[in-house]
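The form predicted on its own is given below as one chain in structure tokens.
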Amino acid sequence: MAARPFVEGETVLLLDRAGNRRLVRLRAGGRLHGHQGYLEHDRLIGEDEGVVVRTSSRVAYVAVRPRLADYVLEMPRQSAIVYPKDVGMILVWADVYPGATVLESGLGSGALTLALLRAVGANGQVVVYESRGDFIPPALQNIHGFGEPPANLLIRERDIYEGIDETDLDRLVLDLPEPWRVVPHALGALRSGGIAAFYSPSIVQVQQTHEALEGSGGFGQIEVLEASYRPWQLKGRAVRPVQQMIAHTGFLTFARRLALGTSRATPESEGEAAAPPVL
């Protein structure tokens, strides 16, 4: 594929030799100001990705298109984001695939929404429930800032604790203070075999969600995990982990919707002989 030059309106990531990162939305005639001098946007527009440019004080930057991880860590936000390491786990463990219909709640700053949109592709759909209307415009600005406005995103200003309108959902992804309250609604919203994913900062939230999933009788393959992120430093003979790693950010809970009429009741609970578990 041929190189695509930068165009006006595009978001570009600038990297200096020290590893500092800055996002800039290109605008004809615009300038990026900082303590290392200013950089004219016109010097980037029309250039290929990977070009090296210098500020007015001769500080060099490499200009590239941001990865999704770069973008969500640097974009403006008014709420905590789901960290990229957790987003990756959600996409893989919940098996979010092209063409899937996914319901997400809540919207936050839009980091997880961006990843879900990319995963479902043009033939899928992401529906988002957000109870706080003031969160929606800035989150949409972040989503649009990463690329073309998606046609397959539907945002509803509503409280998911009160119910879910959609049915036959392929996936359900929740980042909420009390996700266990959504479990009864999820039973009717997810298709058989669909997967629910829950992001929870506190293990107390996880415990209550796990109890609700098991108590519902409609979910199996329940799994709880967390991910750590530890970069390594390689400078000559100095090869070691960096001093500060990203350890706990949140717990991830996953569960599979069972077919209607299927119960997680074990043979022991019905007085029958024990059999190897299947879930």
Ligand code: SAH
The other form holds:
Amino acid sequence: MAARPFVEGETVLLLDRAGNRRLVRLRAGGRLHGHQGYLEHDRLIGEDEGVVVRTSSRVAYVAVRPRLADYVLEMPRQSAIVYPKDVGMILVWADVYPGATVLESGLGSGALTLALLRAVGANGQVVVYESRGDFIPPALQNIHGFGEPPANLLIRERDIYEGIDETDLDRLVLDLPEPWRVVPHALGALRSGGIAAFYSPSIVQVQQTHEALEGSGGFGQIEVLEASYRPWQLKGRAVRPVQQMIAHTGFLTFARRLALGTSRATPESEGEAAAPPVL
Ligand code: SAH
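Given the form predicted on its own, state the structure of the form predicted in complex with ligand SAH.
Next comes the full complex, this chain leading.
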């Protein structure tokens, strides 16, 4: 694909040699101010990605389109976000594929939603349940700030603990304080073979979710893991891991909806299915 010059309205990432990063939404006539002088947006509009520009104080910045990982770390937050290392793991371990129908909850700042939208592509669908109506507009602003407004995103102001309307879901991705409360609803909402992924900062949440999954009789291939990310610095002979790192974000739990007990369970039949095979 040929290089696409920057156009007005798109978001650009500026990087300086010291490792400082700024996101800027390009606007004709706009000016970015900082302690390193100012930069006119018009100097970027029409330029190719990778261009080096200097501020009024002669500080050089490289301008590129942000990767999804750059963008989510810089965008405004109204909640904790799922960090890129965990997003990557979720996409691969939950096997989120082009064309999949995914239900996510909650929306938060929209970091995980952005990644899910990209993974399912134009033929997939992402439905998000978010209980806080006031969180929805800023998260949508974050999502729209990354690119074209996606046509295949449906955000519903709903409490997922009360139930899930959708059925035949391919994937269910949860970042919630009490995810175990969703497990009974997940039984009816996921298609057999569908995958549920849970992101939980505390191991106590993981344990309770795991118990709910095992006790439901409808899930197998249950896995719990943690993704480590240890960046390195390469400065002259100081070639070593960076001294400070984010030591913990969250635990990831994955489970596969089994075909047994798929029939929309009455409390009695759920009881019958509660003897899962050893998996
Ligand atoms: N994964 C998101 C962050 C989610 S933070 C990101 O990467 O940006 C958790 C979100 O779940 C919050 O927005 C909170 O309002 C929402 N939430 C909490 N309980 C909920 C419930 N029962 N139903 C729907 N959303 C809920």
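Residue numbers count along the first chain shown, from 1. Here, rigid core means the biggest group of C-alpha atoms that superpose within 1.5 Å across both forms. The shown structure was predicted, so the numbers you read here are calculated from the model rather than taken from an experiment.
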Does residue 35 show a Cα shift reaching 2 Å between the two forms after rigid-core superposition?
no
Distance moved by the residue 236 C-alpha between the two forms (core-aligned, Å):
2.8
